[in-house]
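Given as structure tokens, the chain that follows is alone and in the form predicted on its own.
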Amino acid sequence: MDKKKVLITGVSGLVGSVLAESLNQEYEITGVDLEESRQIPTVKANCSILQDILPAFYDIDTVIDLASNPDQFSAWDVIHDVNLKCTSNFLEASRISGVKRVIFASSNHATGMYEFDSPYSEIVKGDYRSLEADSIPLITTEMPVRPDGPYGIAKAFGEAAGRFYSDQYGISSLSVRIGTLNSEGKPINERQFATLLSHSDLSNLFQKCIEASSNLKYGIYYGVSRNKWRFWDVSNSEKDLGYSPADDAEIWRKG
């Protein structure tokens, strides 16, 4: 059977040098970005202007959408100028050239004001103290976002022009709330004992979203691992996609 043919924007950076590594044995993967991908052919090209990325949609069957400034504390003139143009230009891209199925990439700072409220605030900063993890009230892709900055709102409007695309064009749009993935792959502070995402972990999310029926059209999850301290619900990503994720942050906690 012919492969998947699944286009990454913004493939250079770490979460799509992790998803082509991970990925490229499955399906015929390509990118466009700025930089020359390592790993897979690209098409260089700035994200932000639709006339130079259309060339890398023709024939795609899937797109993931990671093109952006990654930078969480960007300026509100660079979301603009890069990230909300990039976003738009990839939903317009991907329907010009008929691609079935959309991932975006966003992210945990789609809600991130919620961590300054308890219980999360205290498990951000590893004070355990009172708590019970089997008790932690989750915090779920229906619940109302807040943004906890810039980044965090342009990445609340991805979701949402990912829902007009779908509703208005039938393309199916999936979201993905990426929590932490960094390279070291383990967690480097307390908060991201709960947050972290692993490098399998979210291979396998990504897997599962490209292989979801074409009956789902729409979606919002949570990516993140198996954490005790998790306070993110991902039974929807389990119930729509069949994702379980494996790996629990405990593993790297000292003594």
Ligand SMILES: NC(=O)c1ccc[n+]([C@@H]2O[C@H](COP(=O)([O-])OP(=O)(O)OC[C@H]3O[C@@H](n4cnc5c(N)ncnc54)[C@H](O)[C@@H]3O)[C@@H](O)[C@H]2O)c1
The other form holds:
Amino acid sequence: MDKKKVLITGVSGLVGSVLAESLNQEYEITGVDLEESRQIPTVKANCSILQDILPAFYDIDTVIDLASNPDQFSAWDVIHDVNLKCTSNFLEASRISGVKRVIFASSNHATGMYEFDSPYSEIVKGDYRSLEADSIPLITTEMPVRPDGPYGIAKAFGEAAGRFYSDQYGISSLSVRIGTLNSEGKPINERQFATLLSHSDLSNLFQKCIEASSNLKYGIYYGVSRNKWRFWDVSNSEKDLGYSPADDAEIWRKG
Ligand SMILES: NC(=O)c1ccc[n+]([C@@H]2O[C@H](COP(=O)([O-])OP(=O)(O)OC[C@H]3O[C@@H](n4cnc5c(N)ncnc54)[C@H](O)[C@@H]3O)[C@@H](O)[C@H]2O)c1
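Would you generate the structure of this protein in the form predicted together with the named molecule, following the form predicted on its own above?
So here's everything in the complex, that chain up top.
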């Protein structure tokens, strides 16, 4: 059987490299990025310019959209010029090219303001004194977005835009609110004991998004490992995608 053709925008970055490495056997993967990927045939183009990226979308089954400025503290002008344009262009290029499924790299920063409320504010500081891990009320994707800045607002925009492309054009549109995917693959501060997404859980989650039934037209999923102090609900990824995370950041706790 022919392999599915998967295009990854932003393929040369951290998340893109992990996905390219793990999914390359299973799928025919190509990329579009400002920089050449070391692993994957890449169209070198700026996702802020629709005409330049269109050729990369030709004959593609599924697009994973990662291209953006990933700095959560980005100022509005960067978000306007890069993130919002890259997001709207990837959706438009997908529509024009007849792509059936898009998977948008959203972020936990679409709901980051919840972290200023108790008990999340204590958890992100590593202050567990009055808490029990099993009884933390989980933040679900049904709850209202509460972005914590322009970067998070742009991710909420991408989720809403994806919903429009699903409703209006029938494109299956899934968004993954990635927690923390770092190059170390382990927590490097207190918050990451709650928010870490291991490389292996990332790859499995995105593969399940690629493979999900074509009847699944829309969904938002938190991308977080099975961390003891996780405060995002992942039960809908089990229900919709048949996937639940495996790794627990707690194994890296010293002492
Ligand atoms: N790493 C995380 O923990 C995390 C968490 C939440 C969301 N995300 C999202 O996942 C995606 C990938 O993040 P990352 O950590 O791999 O970042 P990264 O900076 O390592 O990778 C981003 C890639 O996008 C490319 N890119 C940037 N602007 C572009 C443009 N205009 N045209 C074409 N390519 C462009 C860059 O060259 C780079 O290769 C981003 O959308 C980010 O917001 C990441």
